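Form predicted on its own, single chain, as structure tokens, below.
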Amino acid sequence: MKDSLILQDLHATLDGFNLKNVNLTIPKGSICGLVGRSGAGKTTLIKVINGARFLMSGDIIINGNTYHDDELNIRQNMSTVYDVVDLNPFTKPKGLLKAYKNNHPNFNEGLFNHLKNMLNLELNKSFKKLSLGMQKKVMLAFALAVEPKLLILDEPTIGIDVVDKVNIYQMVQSYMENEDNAVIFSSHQVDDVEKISDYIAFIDQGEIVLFENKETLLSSYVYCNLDKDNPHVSLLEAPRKTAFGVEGIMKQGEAQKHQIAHQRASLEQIFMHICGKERS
């Protein structure tokens, strides 16, 4: 099985939010950046991938298995760190460690101890007394220590300082040394996603509106700032008016064909113009 995750014609309603016609294939050995504004559906999609089946249709295939056929195998080989740690606030990481050791057959205590030292984790304080950043680091260490085949990180760098952010990137890259593994890295911070991802998925209003190899995507578009009367304004995708004219992204081939002044588009510019436009 060459793909870690396959979503086919997925429709779901969860907590009043609708996911619509989601199709996504993430190969093994790759990191997929899931990018969307707050409320676009990132966390809802992650919950559905994790088995929250509410008014759902379509297929979820994880490492060749479906929840119907082998849910235990899926859960033993997938870890998720959500944007908010949803645990009893009086729980201590030290107690959680015992639970992980007893309930996760793949739990690697040696790896956990390595990550504990690397991230300076505090295990003796309750989660209530830990900062958001420390809570996330603790849960990430647990998630990696079960040695999953699919690792899902929902807004992992919010509340994390610059030094720990670099450490997290290094941890994910070490995890990806196993080419059977894959990561979904969800964020609305486009710069973070651009640094670490192999594939990019834009989600907007519950739909995947773009999925592409990162390098292919970045080489496909250019950024242009044109006078409002320029005859090539119509070639801009999702143009925006500015004080100086009209800005937008354009297919690189069109810009070269018409000799239009341009610069390489950043992932943030592509995201802004694709997901920032009005959609019916």
Contents of the next structure:
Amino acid sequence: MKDSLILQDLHATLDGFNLKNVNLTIPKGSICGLVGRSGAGKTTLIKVINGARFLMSGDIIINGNTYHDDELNIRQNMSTVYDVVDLNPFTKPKGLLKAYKNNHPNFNEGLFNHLKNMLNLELNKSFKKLSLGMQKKVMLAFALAVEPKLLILDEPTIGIDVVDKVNIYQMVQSYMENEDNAVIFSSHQVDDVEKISDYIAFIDQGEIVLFENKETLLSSYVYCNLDKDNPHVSLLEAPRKTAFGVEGIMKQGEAQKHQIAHQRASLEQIFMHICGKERS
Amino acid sequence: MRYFQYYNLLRFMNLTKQGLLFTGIFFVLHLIIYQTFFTETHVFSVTPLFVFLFSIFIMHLYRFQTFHDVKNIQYQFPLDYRSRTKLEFISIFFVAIAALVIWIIFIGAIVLLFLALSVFQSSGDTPATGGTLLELVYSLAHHLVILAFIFPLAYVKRSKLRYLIASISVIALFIINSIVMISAKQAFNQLTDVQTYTSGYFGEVLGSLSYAEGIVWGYLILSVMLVVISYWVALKLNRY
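To complete the pair, please output the form predicted together with its partner chain; the form predicted on its own was given just before.
Below is the whole assembly, all chains and molecules, this chain first.
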């Protein structure tokens, strides 16, 4: 099995939100950045991947298994860190550590201690006394310490300072040294995703509007800023009027063919032009 | 031993308002039935079966929230639907026993405190024995039927269906208990010429029925069968 996650024709309704015809294949050994605006459906999709019970139709295959056939195997080899830590606020991380040691056969205490030192984790305070950033770091350390084959991170860098953010990227990259592993990294901060992802999925209003290898995506599009009277304005994808004319992204081939002045498009510019339209 | 590890996970859970309305409504309705038919004075009292009723509903709340929110910490551990269903079922009895032990310790501590302060004076009355064996078995069967109805409802996705089935359980139990009570009252009144029985309490009149043992033990067998069916239905609903 060369793919870590396969989503096929997924339609789901969860918490009043619809996911429509989601198709995604994430190969082993890759990091997929799931990018979308707030409320685009990132967390809903992650919940569905985690086995939320309101799946309407379609298939979820995780490391060759489905929830129907082998839920135990999936749970044992997948970890998720959600955007918000939803635990009894009086829980202390050291209590959770005990639970992981007793309940999770893959838990690597040595690795956890290494991560604890790297991220300066506080284990003796209850979760309600920890900052959002510290809560997320604690949960991330637990998620990595069970050595999952699929790691899902939902907005992992919110509330995290720059130093810890770099540490987290390093941790994720160390985790990816095992080529059987894969990561889904959701964020609405495009620059975070661009730094570490191999694949990019743009999600908008519950639909995957683009899924592409990052390098292919970045080399496919160029950024152009044209006068409003320029005859090539019609070639721009999702054009936006500015004070100086019209800006937009364009297929690299089109720009070269028509010898239009352009520059390399950043992921943020591509995202802005594909998902930045006003919602109806 | 596995259960105690699971219980460790359960206590990490953050209880929210989700499912609270359903739990509250049907706990109160079943409590009213309990008070109507099973307590001598209709005055609220904490008995082992009341604690069991409480455990059925508090665990329903936990299971409902776990089932409906995949963010629950349990889903980060290698448990499948079979082990979750089994452990959630055991939890009802575990919570009941734990709550009862805590309650007994609490009452014991209060009595000791009063004794130490010499406030407690024996009235010379013997304490209530808690009713006959028949009454105990009947009320146990009644609570097992509640368990059988409520247990799988946490895994029902459609809210209206949950309310419908829970309402049927309330009505069915009210009707069953009323029929048994009316029959028992009539038998009691035929046996005793002096007065007409008015108090609504199973314990006093159940034995008046000539076929009381048959009813009680039959009801217990039926309730156990319903619990088995309920567990099977819960497994079906909980699986992917």
